[in-house]
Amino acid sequence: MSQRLRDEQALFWRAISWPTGVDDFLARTDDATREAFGRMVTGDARLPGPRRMTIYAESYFYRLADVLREQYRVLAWIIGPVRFHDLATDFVWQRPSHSPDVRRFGEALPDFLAGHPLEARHPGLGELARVERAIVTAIDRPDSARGPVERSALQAVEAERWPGLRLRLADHVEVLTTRRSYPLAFAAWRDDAPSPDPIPPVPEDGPFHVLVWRTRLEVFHRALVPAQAAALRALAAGRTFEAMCDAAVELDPSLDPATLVRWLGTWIDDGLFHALEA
């Protein structure tokens, strides 16, 4: 590549992702950048260069808005098309993508909103939108070279050895704390429900806990009561099964032994194991 090539490239990124826009661009920058602009940017009386350029500049920035919106539904959905815009125009422009591959785009979102104004109107925005991280990375998680645990593996346990077992969470497996509940206003975005105006405010009955797994190609989440947030948090520590239940019979005290085996067997179905150590 040429050096005259990269210098152009490189003026073209300077344009299209200048925060305000082309014209200011042009009207902020240098006499040589300009001249530069002009020979790389040509334009007539119908359309002049520096419009030519401002389309460029909007297919830009309309392009990964619609990464955003796609990537964080529940989000855009809860705070309404016209927050949703002006958080995206933020974004995009304060955080312009480097990457070539946009599904990474937006990763850097929920860091992003969590010291936004947005957020401290409104607390609780930005954990939901970790959720919706998790379940677009979840697809890009390694799949263990053993496949899931099975039922079969855990059956072949002997029963004193159980409370020393350990089993391993797939990378796939999040468990997340939201001051707002994640799968009820998903559900509501299914239901093509419209957008709640005013933002609601933090329900009194969290925090929620959500569950975030993959199966195949198919991503699932699931709500989980604190108990079982603190089974596989205790889990994903590293903690054997009787551990595992000490954490959840702490919160509730009445659960039983067939409940929390129970569990274990959804979670074994579910995939969420990669591997079983008695």
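Numbering follows the first chain given and starts at 1. Throughout, rigid core stands for the largest set of C-alpha atoms superposing within 1.5 Å between the two forms. Quantities reported herein were computed from a predicted structural model and do not represent experimental measurements. First, how it differs from the form predicted together with the partner chain.
- Relative to the superposed rigid core, the position of the CA of residue 173 differs between these two forms by less than 2 Å.
- Fitting the two forms on the rigid core leaves the C-alpha of residue 27 displaced by at least 2 angstroms between these two forms.
- In this overlay on the rigid core, residue 61 has a C-alpha that sits less than 2 Å away from its partner position between these two forms.
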Given for the second form:
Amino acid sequence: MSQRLRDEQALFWRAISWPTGVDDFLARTDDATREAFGRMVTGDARLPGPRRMTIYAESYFYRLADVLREQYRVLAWIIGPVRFHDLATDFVWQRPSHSPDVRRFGEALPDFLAGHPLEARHPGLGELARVERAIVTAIDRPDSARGPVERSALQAVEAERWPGLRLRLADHVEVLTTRRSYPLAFAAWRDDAPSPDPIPPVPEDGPFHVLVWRTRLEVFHRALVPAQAAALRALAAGRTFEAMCDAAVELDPSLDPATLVRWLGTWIDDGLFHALEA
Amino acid sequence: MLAPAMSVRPSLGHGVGLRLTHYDRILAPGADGSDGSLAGDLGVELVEVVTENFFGPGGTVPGGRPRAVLERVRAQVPVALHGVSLGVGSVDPPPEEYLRALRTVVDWIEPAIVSDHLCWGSVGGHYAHDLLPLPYREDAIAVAVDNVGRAQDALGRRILLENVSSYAAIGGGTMPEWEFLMEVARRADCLVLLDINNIVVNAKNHGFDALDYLAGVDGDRVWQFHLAGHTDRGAYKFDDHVGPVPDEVWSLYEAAVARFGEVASIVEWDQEVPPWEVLRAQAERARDLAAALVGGEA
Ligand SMILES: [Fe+2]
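Got the form predicted alone; any chance of the form predicted together with the partner chain too?
In what comes next, the whole complex appears, and the chain from above leads the way.
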């Protein structure tokens, strides 16, 4: 293995990933590194070495910043282009990609935001990012081998078997809980609308729950009341219809069986279940 | 030596690179509800997709929309799987999990072509997601040959390596770019995806004659061309795949067809991606130009 090539690639990487640019990198580094850089990147009068390297540095940053913007469109809109650019700069520098699949690049952004000054000034952005991430990643989760379960399958279940009925959630279904109301941000977001200025504060008056799921081709998300979230979580844990009802009624004693059956019907129509065991 | 049955260049025709904006064209809402229906004939002979876009979570076959799209395309035309992260020139070999994920997609789609780039892209486990330049030296050839071998062993088939656009010559090179490319291809026994646009870009950025490049390429190994646009920024050309294929690239394409015969081609258009029909017209032009030169039927 060529040590020379290894050293060159390490130096190339340091130069393009330096957050304040190639010229600043060269200004701040030591003489030996500057000389190694000079030997590695040969330029000419038309396009000197550092300028050539800057082309790579800019491509590197803007490609990854674009990936973040695509994956966190609501977040990018809420905080506006200038703050988003700064956030992307911090993230690209501190959390470089560890995956050959560029689509995974932004997966750490929600956690990163939790420790970022932006979150301290505008609490709730990390939660918003987490919901967006769930929506983006739902699109290509593996298809279930079976299902979705149809209403007719449910109707065919005899009444005495209902308490022991188990409905299996498909892999693409996710229930998230946030402390702030995420739908405010989603409802306000429009591709062509200017970003809000200043960023509106969102009170911490949760918990709020959001259901993310998809059909074959499209991802959907919807707010859930706490009893619905509890019911879906019971099913996700593999519990029976009876246990599901108990979990929901515990949170909302006013619920009647007809309401619970109606919820189940909606979720079946949404295609949330891939198997039914009676 | 791999698969002697594949030693003759197949006739795969001319096509385009599929991008996210085309998904709706392929998945137009159909009478069969959420499953959609095939949105008519794609009208091209070959479709290229970016391999890593079809890596499912944890190296699985993806589900949902990406799966539906690629299976529909594959049902109509041969598919070229074009990777961007193999990084055959990275001193660290491609991770096993990457090769396994690649194998999963290849087994699933049974592509006509599997390709990636002659460049490097990661160091110390960090990925640049860019096609970074190699020095045209013996040590870089050895690394690339090794890594191409790993990929070809993992897949049980030959891959195509593409020449990349570059903006910097890495020091101490001892040969021209085309010699470097052909030497890697010969020693690794792999094939070549010749990007005509990248030759035009590099001719300006590094000051060589594009025809010298073609003269240095062994046509038997060239199984595919890329055609694309770029931006002239004065001091250099930038390979941004924006706009239609420029005249300069068409001219070099004609010279390449005259030299190598008809070769499968893909038009790449990545910025301000136009409607499918505009893209398709570019593929038709590639087909017609080739037909006029080699006397095949258009
Ligand atoms: Fe290309």
